[in-house]
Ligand SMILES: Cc1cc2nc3c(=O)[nH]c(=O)nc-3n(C[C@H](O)[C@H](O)[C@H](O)COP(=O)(O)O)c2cc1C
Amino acid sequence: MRTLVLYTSNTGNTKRYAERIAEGIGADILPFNKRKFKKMSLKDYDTIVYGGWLSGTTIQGVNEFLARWDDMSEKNVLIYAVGMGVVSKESRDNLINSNLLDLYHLRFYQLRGSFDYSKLKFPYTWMIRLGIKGAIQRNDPGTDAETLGRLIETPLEYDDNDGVDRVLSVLHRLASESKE
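Requested chain, on its own and in the form predicted alone:
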């Protein structure tokens, strides 16, 4: 079984997971580029994995990826999304609904990412600072400048080993089934 792992990453979390998945299954790996993907031949691949980072509830690049669904509908397709939200059935269902993934026959996984403000680019830095300022002005419970300042100054490192292992387990099972 030949597998392709595609990813789009904003701060490196999704890329790190893509590299681990590709290494764990012996897959080809490429950063997702919508122009190149439109022209890319997928016929040599049995399985395609797409990883995208979350902005709110939107999986970045997933619409461009799924635009080629007709070329992938007979293949094993897995999508994983990486964000800071807590992984739960409710948040997973929300991501499926928000990205219309229930319209496709694919497997979906939600992985937890890290947060490092120093890796963000504009406009994300601006939106976070604006959100912090608004929370302080509203005097939201549990919100104070010191706590929020630490969020900006101190990266929050998280590694979702269990999530990556679940994806790899499914990929290994699919590989063994294709040999039978």
Contents of the next structure:
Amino acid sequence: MRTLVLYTSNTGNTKRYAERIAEGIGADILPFNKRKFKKMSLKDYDTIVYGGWLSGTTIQGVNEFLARWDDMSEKNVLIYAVGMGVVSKESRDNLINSNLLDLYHLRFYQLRGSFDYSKLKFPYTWMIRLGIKGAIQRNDPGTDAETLGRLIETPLEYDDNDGVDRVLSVLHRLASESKE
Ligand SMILES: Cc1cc2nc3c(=O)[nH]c(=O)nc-3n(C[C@H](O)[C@H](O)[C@H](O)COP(=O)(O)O)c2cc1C
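Instead of the form predicted alone shown above, give the structure for the form predicted together with this ligand, please.
Everything in the complex follows now, all chains and molecules, and the chain you saw is the first one.
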């Protein structure tokens, strides 16, 4: 089985997971580049993994990735999204709906990553501050000014080894099935 791992990453978490996945299964790995991806040949790969970081409920780059579905529909396609939020069935379903993933025959995983405001640049710093302001104004549950202020001051560190292992176990199973 020949596997390609593609990823988008702003502060390094999605990249780190992509590297572990690629190393674990022996895959080629590339940062996702919209323009290059439009033209690149996928014919040597029977499995493609796409990792995208989350901004709001959008998996970064996933629309451009899925735009080539016609070239991938006969392959194993796995997508993982990385965000700072707690992983739950509800958040996973929400991501599937928001990114229209149920229109495709693929496997989807939500992994948890770190969040470090000090690593962000404009416009992401502005987007985070705007998001916090909106949550406080709406009085969303658990989003008081103090809690959200902490998000800016204190980095949240999270290493989702279990999530990476879940993706890898599926890839190993697919690899053993392709040998049979
Ligand atoms: C502008 C912005 C919006 C974000 N929105 C969300 C979100 O809605 N849900 C979530 O779980 N994480 C959100 N995050 C957190 C990132 O997805 C998280 O830090 C992730 O680990 C980043 O991956 P990366 O290091 O590969 O860029 C947001 C981060 C930024 C900068």
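Numbering follows the first chain given and starts at 1. Owing to the predicted nature of the structure, the values given are computational and were not obtained by experimental measurement. If you superpose the two forms and keep the largest set of C-alpha atoms that fall within 1.5 Å, you have the rigid core.
*Superpose the two forms on their rigid core, then report whether the C-alpha of Leu42 is displaced by 2 angstroms or more between the two forms.*
Stays below the 2 Å threshold, so no.
*asked:* So that I can tell if Ile128 moves, could you say whether its C-alpha shifts by at least 2 Å between the two forms after the core superposition?
replied: Superposed on the core, Ile128 moves its C-alpha 2 Å or more between the two forms.
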